[in-house]
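Heads up, the chain below is alone and in the form predicted on its own; it's given as structure tokens.
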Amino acid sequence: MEKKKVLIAYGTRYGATTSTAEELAKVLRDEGFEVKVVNLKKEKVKDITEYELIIIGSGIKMNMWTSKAKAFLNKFSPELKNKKVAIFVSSGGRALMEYKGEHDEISRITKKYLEDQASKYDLNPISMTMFGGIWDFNQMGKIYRKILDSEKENFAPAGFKETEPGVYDSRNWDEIRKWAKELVSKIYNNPI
């Protein structure tokens, strides 16, 4: 039986949306899918028409996604809408709110983030998450680290890990891991 195939198209700016991608594929790998897995920055993405699911990953900086993942939307709007999508963003900022109580905050970005995109495209994806994502401090701009600088204090008590000096991780990795393994059961419970 010829395996499904997923492709994992993605934008990031520090690093976090990659390596979250390359977990996902790692997930779906072990579950028996074929996966491509594309960073939007280094690569085109001309044809999606072979793919089961297609995610679509972007990093997140003062409130916008990645200029390559909004484009392989614009380019491939018509073609996904009779796709199933899955659509995942990674954002430093949720675990922090998670951690002040900000849950309002957390709706709010949410629908921004992957609500109002899923809309803007036409979209009616299979599954939309937030992840933690990357503060790399080694090279955002004086303003946005000046911003983050008071924050600081409540980086550790939120998760997030130091994995290098200046760059602080607030992924969960199991969270991922999860809803890699609940795409699996989407895939074939979800006719288009």
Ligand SMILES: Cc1cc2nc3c(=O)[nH]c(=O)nc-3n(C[C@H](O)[C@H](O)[C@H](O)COP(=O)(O)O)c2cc1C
Given for the second form:
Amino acid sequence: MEKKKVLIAYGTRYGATTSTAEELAKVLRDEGFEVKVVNLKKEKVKDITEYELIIIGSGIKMNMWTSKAKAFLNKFSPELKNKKVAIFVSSGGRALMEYKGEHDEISRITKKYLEDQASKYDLNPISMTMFGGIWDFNQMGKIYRKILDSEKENFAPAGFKETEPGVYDSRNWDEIRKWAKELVSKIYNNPI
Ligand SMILES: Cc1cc2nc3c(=O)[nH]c(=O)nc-3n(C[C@H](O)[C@H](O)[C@H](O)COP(=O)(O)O)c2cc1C
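Please supply the coordinates for the form predicted in complex with this ligand, as a counterpart to the form predicted on its own shown previously.
Below, the chain from earlier opens the complete complex, with every other chain and molecule after it.
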């Protein structure tokens, strides 16, 4: 039997969304899907008709999606309305907010980064989620570094790991793998 196909199309600025997308792909391949992963900065998607599920991912900077991921939604939104769609974003801010107990702020940004984007393009995704991200002090501008320097003491208790010198990663890989597995059951339980 031919394998069902999944497209993971994403935009990234600092690279976190790339490795998150790769991990999602790994789980979905293990579950028997054929998965194409596209970094929208490097490759264009011409056609989405062959895909059973389309996962769109974006890093967040100053509350904004990447322009490439937004352009993808813009271009394909008429077709995406009739497809199974899932959305994730990579957020460096989430873990810090969770650690500080800023639950109202988390609800606000979840709506802004996910629900508002979906409704802007009139999509009804089978799942949407916000994963962690990275703070890379080697790539950061001066102003942000100053702001983040004052947060550094919160990094370890908030669950960030220094994966390379100056790179702090708040992603929870179990959470990422779990989401991918949940998508599989949602693919089969969704009528589209
Ligand atoms: C200048 C700058 C602005 C950022 N703004 C936000 C933000 O508004 N909200 C947030 O959750 N994370 C923010 N972050 C953290 C990013 O979400 C994090 O770096 C994430 O890994 C971005 O995804 P990417 O690595 O795929 O580009 C910001 C990071 C930088 C360097």
